[in-house]
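The chain below stands alone and is given in structure tokens; this is the form predicted alone.
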Amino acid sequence: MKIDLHTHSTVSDGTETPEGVAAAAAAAGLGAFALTDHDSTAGWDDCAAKARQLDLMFVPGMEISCRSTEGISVHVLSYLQDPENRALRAEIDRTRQSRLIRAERMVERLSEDFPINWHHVAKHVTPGASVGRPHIADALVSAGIVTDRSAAFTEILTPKSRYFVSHYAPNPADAVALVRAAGGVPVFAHPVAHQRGRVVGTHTFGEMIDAGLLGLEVDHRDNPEESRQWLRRLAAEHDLLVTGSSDYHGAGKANRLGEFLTSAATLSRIEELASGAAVVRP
């Protein structure tokens, strides 16, 4: 069975609805997939319902935006957590609100130089979605300022630009602990993705492992091949799960469903370790 445990919908920065992601998963020949929208579980119900119709296994998940003590962006995938856990929800709500304020400030700065305002950005945000830079990028594309999302990030929305504004994000070790307390299985997403910017050192890995990290997303297009071998050794040393995923965003990125996969044995282990939610079966 082909299993892809990292996808995004319009609930965060993907271009397909949760139902659309399920349909795309079926078209790609997957047997199981996870929806892991940024800081949101709002797409779970719709995605699960469509997955049942299509005879697919659905793994409820989320990708938590974090920041290390060095100021480096870190993403933690959370599988099968209790979506109603108060402590985790409070932290996610704080991040989502900070993301919104940050986006509004970035658009204010951009409006000084480009013909866009918040109205243009809001048109690209699905109700209830986590607002992020990709929505601003889509507005820039619609206005004809750049050709696509990639160009927007490279030319205008880079962290080095004067338009960039940071937002609140929890420490990754704290996020890991919150996920575990919510009955979920935390996995470090694309942990050595150098092309995205700075990556954390061994100290942060150690903090996350001490906090209860249960896996590493090793097979991902943004992890260099030589670094994947180091990740496999680290996983073996600390008895961590090894996952592989596409990080699918629909038309938002070149990543294709099923380009990297997770084994059925690993998915079974995730189910065994989780106590917050369950895999949805047809």
Ligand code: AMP
Given for the second form:
Amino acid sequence: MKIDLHTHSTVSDGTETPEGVAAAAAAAGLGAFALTDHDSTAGWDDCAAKARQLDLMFVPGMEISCRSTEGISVHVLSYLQDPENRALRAEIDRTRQSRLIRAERMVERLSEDFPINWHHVAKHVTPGASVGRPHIADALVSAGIVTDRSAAFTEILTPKSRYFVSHYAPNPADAVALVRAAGGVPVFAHPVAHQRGRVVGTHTFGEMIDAGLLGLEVDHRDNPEESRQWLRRLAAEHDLLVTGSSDYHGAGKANRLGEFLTSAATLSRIEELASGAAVVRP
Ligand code: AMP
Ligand code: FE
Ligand code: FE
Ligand code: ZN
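Same protein, different condition: the form predicted alone was shown, now please give the form predicted together with ligand AMP.
Below: every chain and molecule of the assembly, starting with the one above.
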């Protein structure tokens, strides 16, 4: 069975609705998939309903935006956590609100040099969604300033650009602890994604492991081949699960569903370790 545990919908920065992601998962021949929108679980119910219809196993998840003490962006995947957990909800609600204000500030800065305003960006955001730079990228594409999201990131939206503004984000070790307290299984997403910016050192891995990290997303296109062996050794050393996933964003990224996979044994372990939500079976 093909299992892909990292996808995004219009609840965050993917281009397909949660139902659309389930349909795409079926079309890609997956047997099980997770929906892991940034800082939101709002897509779970629709995705689960569609997955059932399509005879797919569905793993409710989320990807939490974090920032290390050195200011480096870190993403923590959370599987099967209690979506109503107060402490975790408070944290992601705060991040989502900050994401909105941050996007507005970035657009203000961009509007000094480019013909875009908030209205143009809002057209690309589903109401209530976690707003990110990909939505700003969509407005830049619509205005004919860049050809696609990827070009917008390399040319205009990088953390080094003068248009960049950061948003509130919890410390990754704190996020790991919150996920565990909510009965979820925390997995460090694409830990060595160099081309997105700086990556954290062993110190941060150590803090996250001490806080209760349970897995590493080793097989992901943004982890360079040579780093994957190191990640596998680290996982073996600390008894961490190893996952592989696509990080599908619909038309928003080149990543294709099922391009990296997770084993059925690992999914079973995730299910055993979780106590906050259940895997949805057809
Ligand atoms: P933000 O959440 O606002 O910091 O934006 C980061 C998001 O942008 C990530 O979750 C990716 O989905 C997306 N992203 C990063 N780099 C690229 C790229 N080169 N092309 C398309 N999307 C990207
Ligand atoms: Fe994303
Ligand atoms: Fe990510
Ligand atoms: Zn992701």
